[in-house]
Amino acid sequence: MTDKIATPDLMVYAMASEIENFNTVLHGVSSPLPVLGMSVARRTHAPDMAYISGAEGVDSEIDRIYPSSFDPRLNRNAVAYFGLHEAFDLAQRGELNVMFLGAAQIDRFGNTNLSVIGKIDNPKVQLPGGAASAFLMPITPKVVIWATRHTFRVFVEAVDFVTGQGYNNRSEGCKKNKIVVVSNLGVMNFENPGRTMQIQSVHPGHTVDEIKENTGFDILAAPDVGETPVPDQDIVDLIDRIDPDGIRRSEFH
């Protein structure tokens, strides 16, 4: 076991742990951490997962990652090509199990914002948009959101604009689907009667109080809250081999 695990590696391992064998998993744009998490899962506990790349390759051989998660080199020896527009049909048929998404803001109910900061008719910041988030997020059985800066500016009482729907904006049928949030401080879920965010685990070196102090709403702590499992040295070495340039650390600058 390594003495101290770097935060990016811990987040990659936590994200990989959300994938089960035989899952069909999708990542989108600007997703170095999800690419690594999916790659780690496929090379360890989920060898039979179906890997759908934002670059449109299926089960390609990913020996290393690149600054763009849409880099065509990520499609090397893919068994098929799968246009992102086809992900809509896949999810609608119930055949997409896990999807990774980013967010500029996320609130207590799991709504995400990748559209604007401020008012929609006079925004302070124009964000890139959510692409498929609005359609895919409520109907995908598990959505894993990653946030490399756990602050009250990211974890807000209410998002400025709902790009992806949380539990208070879903039909009853979609409320059964899971949202998991992996941040640089811990892992959160919504597994409580009110379907509001709660702390599932805390990363080593951090505390429940620290997470609460850096969250813009009254976040709950799960009754069984514990410490986030850490990867062993073999997993850390695997992450280093896939990301020799340290691209995973770029989101933390």
Given for the second form:
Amino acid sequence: MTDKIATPDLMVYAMASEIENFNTVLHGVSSPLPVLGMSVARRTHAPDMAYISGAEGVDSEIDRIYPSSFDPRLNRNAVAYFGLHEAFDLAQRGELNVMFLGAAQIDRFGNTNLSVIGKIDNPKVQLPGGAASAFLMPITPKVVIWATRHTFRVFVEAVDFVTGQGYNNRSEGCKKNKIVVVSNLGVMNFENPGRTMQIQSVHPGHTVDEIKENTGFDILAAPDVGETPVPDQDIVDLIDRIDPDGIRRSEFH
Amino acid sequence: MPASKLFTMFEAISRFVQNGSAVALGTAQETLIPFAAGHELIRQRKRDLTLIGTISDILFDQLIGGGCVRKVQAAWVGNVITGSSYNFRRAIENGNTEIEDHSNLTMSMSLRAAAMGVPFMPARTALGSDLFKSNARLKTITCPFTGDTLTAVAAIRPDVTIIHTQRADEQGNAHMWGNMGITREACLAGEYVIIIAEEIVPTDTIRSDPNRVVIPGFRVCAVVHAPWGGHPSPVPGCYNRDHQSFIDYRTASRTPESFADWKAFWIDNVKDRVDYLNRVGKNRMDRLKIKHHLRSAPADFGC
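Next up, the form predicted together with its partner chain. The previous block was the form predicted on its own.
Now the full complex is given, and it begins with the chain already shown.
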């Protein structure tokens, strides 16, 4: 049955697994997979997490997701509204544990680019912008980057523009913070002395070699590389219930 | 009784927004975006505006396509459910419009600094990001107390802040609820504040719940009554997000020609808000209207 689990569901489960109980967790704009990951975590292993929506509701009752991750319906029955700027204040005080961020490009040190492809003064493609990345990347104890297209165009030798700071662009104090990358092929981390990206686990049906071939820099497998854990049917059903329209699949086209 | 500040949309925009103004609009992320006011800016052919916002969704793209914009100060500009937006990309990639890249936090700090009347705010981060290269309003400083290296985020003072709210009285005392983002900071920072309200209510309604006032009327210069003025963005308690509009807009804005057609139908040839709503259509409005009500319990302000 393991090979029957769809990639988006596997990624949602991998992202949910990065959350521990009692964590304070935030998601941002255009983030259907993080919204699902956080919802799954809260309904399974992390019932006491503080769920802060980018839409500003705290611990809302999320029956289902919508095409926008900031839809006001994601705030239904919130216990409080907590302004996004207040969530950032929380991060500055060191009280935000986990944040989910995207990347149009990511490099071996974990630098992310959400600003521009090409040169900043002569852009080939102007991207929407980094939103929270430049601020939250270095100071959040755990940042989970999701990437639905693991190719050498996304996993590049060096990003065109550093929106979010990788380990070579951080102060010593911020180097202890973790980056985890969840792609459509596997899960990557930076848990080695050089703080470079390595393969932590490979999704069922994929291989270390496939990840290497689709990565634009030399990437090694961690010594304890394994297979990405597969969610139980209960969790797959839960994801289906929260996302009956399959919005999670929209990022894979 | 203080004088009424009630204006028509045409009067409020023509009187308080000049060519070259810095205008903050869309300060609650994807919610309560003042689309009706933005469309009026396009109709009046305002030029050389600086747009200030956090996540402005497609309104900034429309203003850019309308030729109104010289500069954008924002954390994220696009079409939230479909990604990049085309007028924005064309304008930046052709070098017609300038972008000052922010993060959500630096944007809110810039407005908070202006609201507090100080030249900058210190932040613990953004250090190491290339935002420093593209945004002259970010500098590093040494904290005089701890010696830490910090980011100084320069104040941004909008000439005009335009917000959309659920209700206000004629003096501009405005009730707002749901997620509000940095709306209060933007209202405190702005030289002029224009309130666009779904409903104009008696002052007694405001007085019954003064904690819900986002900005008191003494800081407001104009109030405009514009039911559905936030469409297609959502307004909690009134209507939901019109996702189809955003998807249609993505297709319509793909080329300058198709955008011109879209703009003619939805902005240039629209006589007033009633005409706009006729174009949206009753069926669509019925679908979007809030049916799932979640009312708050009244608070007793007695003493």
